[in-house]
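One chain comes next, on its own, written out as structure tokens in the form predicted alone.
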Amino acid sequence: MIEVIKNYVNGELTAPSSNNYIDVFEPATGKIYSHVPNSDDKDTDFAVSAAKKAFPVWSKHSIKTRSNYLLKLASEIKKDSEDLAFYESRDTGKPISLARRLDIPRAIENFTFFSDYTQNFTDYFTFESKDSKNHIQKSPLGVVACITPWNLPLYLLTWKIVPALIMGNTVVAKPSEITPYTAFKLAEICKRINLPPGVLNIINGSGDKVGKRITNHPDIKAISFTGGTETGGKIFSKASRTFKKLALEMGGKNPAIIFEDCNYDQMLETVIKSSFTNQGQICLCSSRLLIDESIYEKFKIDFCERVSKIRIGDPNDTETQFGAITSKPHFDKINHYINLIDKENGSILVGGNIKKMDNRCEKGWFIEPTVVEGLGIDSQLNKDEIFGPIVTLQTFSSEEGVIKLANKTKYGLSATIWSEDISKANRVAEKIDSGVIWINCWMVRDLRTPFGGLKQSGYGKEGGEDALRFFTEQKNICIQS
């Protein structure tokens, strides 16, 4: 049977008012299992007429009244979180361990640190001279937008509106329609706690038609999104005409820069994961690995050998390691990629095939995780962000050398360090154009930190104080002594 998806605006569970759908696939099988709305500028504007009505009651509550409510979201999240899992894992393909893992966990986790981190949030303090007294109020925006990826659905959206809704915004989020099933269910979650109406609306549609409402809307403060590049950059050109705050997470090319002093075993392990976790669709991932000539071929043959191991199956079964692509056009997309590769002369070292499966998978959209050679700097596959199970090697021999080949990207999200001198490592990382580095590890989050890329990664940052400060404004009174 296929379900039929609903809007959440005002508290309550809605059609689209055109009665337009997209069809939702399931990308490990490669049918249809839901229609999503495919709203309109109708369907929108009630939304944020939704938010803005909720906006002066929610901003007066206290930031533990808003607290309590999304503690009550976390909570009930934590009840359903198998029930979460498997329909994360059923929207994306990836495998069902990894959403029970990662995607879950991390969404509840959003709820209690921003609960928690918030408690001591002072809205207004003083500065006194001998001249003035300034008093610094601190206020939310009013009705702000939330517009999220495909790739890590209910873990990004819980990222933005928590926040936001904490620090007395009312938010009108935009899931992917890709993956619209967790964003409805957190709705359903929504009616069950009674969130009270219009504090939080999802609106589920196309880019074309709810991304550019919402972009284009004069009652929107605020827009925090992630995705690729040339939807930001869109967003930028229009939104920035109404001067509405903007945060935007995008792409990445990321680099994974091994020295021959690292710590060899627990550098593989990790950059394995780095390289295919979620089938390489992660904007973190690493998906150039620069490796010192010294122990390249060791590496090479290490690392392929562990590589040609990973358990592609049926996301549903708790054993699978590498599971589906999102959706058919990205999985075309990737072989794309693939079929340039010998023409830039390059040579596939493992993988680099679709994947025929058997059974419910059979029509499934699999690819083998794929590791490439030979290809020069300047080619499309060491360039352009794939955001799939395909990463290239090349190698340097000096700091410097590794350094220009790092920041030879207009992208500038994050890369690794793997080296067990930690002042080489330091030195390296000073030099390198990304938002986020590690140093002897990979995907490990203090959330008070500040997250966000440079160069076309990135557009303000997120996280911690940096969340906090985006969703509110600012406002100076002085009054002379």
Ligand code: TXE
Second form
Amino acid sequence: MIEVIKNYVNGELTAPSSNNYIDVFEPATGKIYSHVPNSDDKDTDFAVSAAKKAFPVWSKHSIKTRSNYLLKLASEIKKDSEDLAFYESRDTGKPISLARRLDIPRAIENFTFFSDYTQNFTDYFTFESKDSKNHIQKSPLGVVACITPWNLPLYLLTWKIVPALIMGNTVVAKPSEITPYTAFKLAEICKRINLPPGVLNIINGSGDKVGKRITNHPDIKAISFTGGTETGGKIFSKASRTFKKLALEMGGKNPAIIFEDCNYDQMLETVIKSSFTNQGQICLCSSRLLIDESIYEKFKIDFCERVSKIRIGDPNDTETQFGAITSKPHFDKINHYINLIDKENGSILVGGNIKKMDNRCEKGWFIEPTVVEGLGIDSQLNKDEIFGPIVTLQTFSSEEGVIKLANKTKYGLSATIWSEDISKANRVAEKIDSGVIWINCWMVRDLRTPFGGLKQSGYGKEGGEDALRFFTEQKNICIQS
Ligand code: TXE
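Alt. form predicted in complex with this ligand, vs. the form predicted alone above:
Up next: the whole complex, starting with the chain shown before.
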């Protein structure tokens, strides 16, 4: 039976006013399993007005009170962890083991982290001089919007809504129409804990309708967005008309820089993960592997051998390491790049095929993890964000050379550097134009740190202090001494 997802507006689960829906597919089977509201301007405006109405009371609560509500949500998510992991895996095609290990625990941590982090938050500070006394007051913005993508649905939704809510804003959230299910379950949890109506509203639909209306709505004060650079650019240009605050987390083409003096086994193990976790559909995944030419042949053999052993399978199977591609259009996009490899004079070392599956998954969208060498620096495969299971190999022979190579992209999200010479690794890190750089590790996150890309990967930062600052406004009240 096809399940019907609802919007969550003003504390109620509601159908879209037009009664229009979008099909939601299970990537592992290629079959429709639910319908999500195809909301329009009227639905979006209703969500904004509910958020506006809830703001005066919610913003006057103490951080402690707001945090108590949010911790209740976290504890309900924890109770429902196993179900939520199943739903996330069904919606995205990721292995259930990954949803259990990463997506749901991190969603819970987003709540507990911001709750702890804001314990000692003060909403004012002062500057005194011989001429004046300045009282600086921090206040919530009002109604803010969070627009999120399909690769880490609940993880990224909670990463944005929690700091927004804890700072006293009310929220209109728009999950990806491709993977809306765990947001719907979060809405049910909000009802279960009696979150005051209008504080959080979850409005489903396409970017073209709901996303656009959010972007030009005069009562929305800020948008926190994660998604593609092209979409980020559209939001940037449209939102400027109403002078919204923006935090845009966008694409990446992340280098992994592998020096010959690295801890080889640790590097190999982690680079496999950084390349292919979530089928390569994490904005932080390594997609360009830059290898010291002195170890290139050895690395190539060892890496390809390991890649060929990655267990591709039904995401429901706990042994599966690598699942399906999240949507058919994205599957087509990745195949387009696979077809380009030959034309761009690259050679496929491993993978490069659609993976034919049996039984339940025979119509699913599976692509083998793919490793390519021999492509030019300016090839599309080395320039474009593919956001899938394709990595390219390139060699380097000097520190300056690899820095140049790493920076030869319009993106600047993340990079990893592998070397046991920490002063060299730090020297290189300083010269790499990326917002997040990992030395001898990957995806190790301290949520207090600023998170976000440089160049066309990011505009504004998330995390820790930056998230709190983003979701507040400051006012200076000056009295002459
Ligand atoms: O993302 P979109 P798409 C990259 C990746 C991928 C490409 C396109 O390369 O192939 O982006 O993916 C909403 N106004 N990433 O098209 O469109 C949309 O409904 C306002 C990188 O699926 O950016 C969804 O909720 N909102 C990435 C959200 O934006 C709009 C994660 C993201 O969708 C909108 C995902 C509009 N005009 C894709 N159009 C990362 N860096 O994490 C769409 N949306």
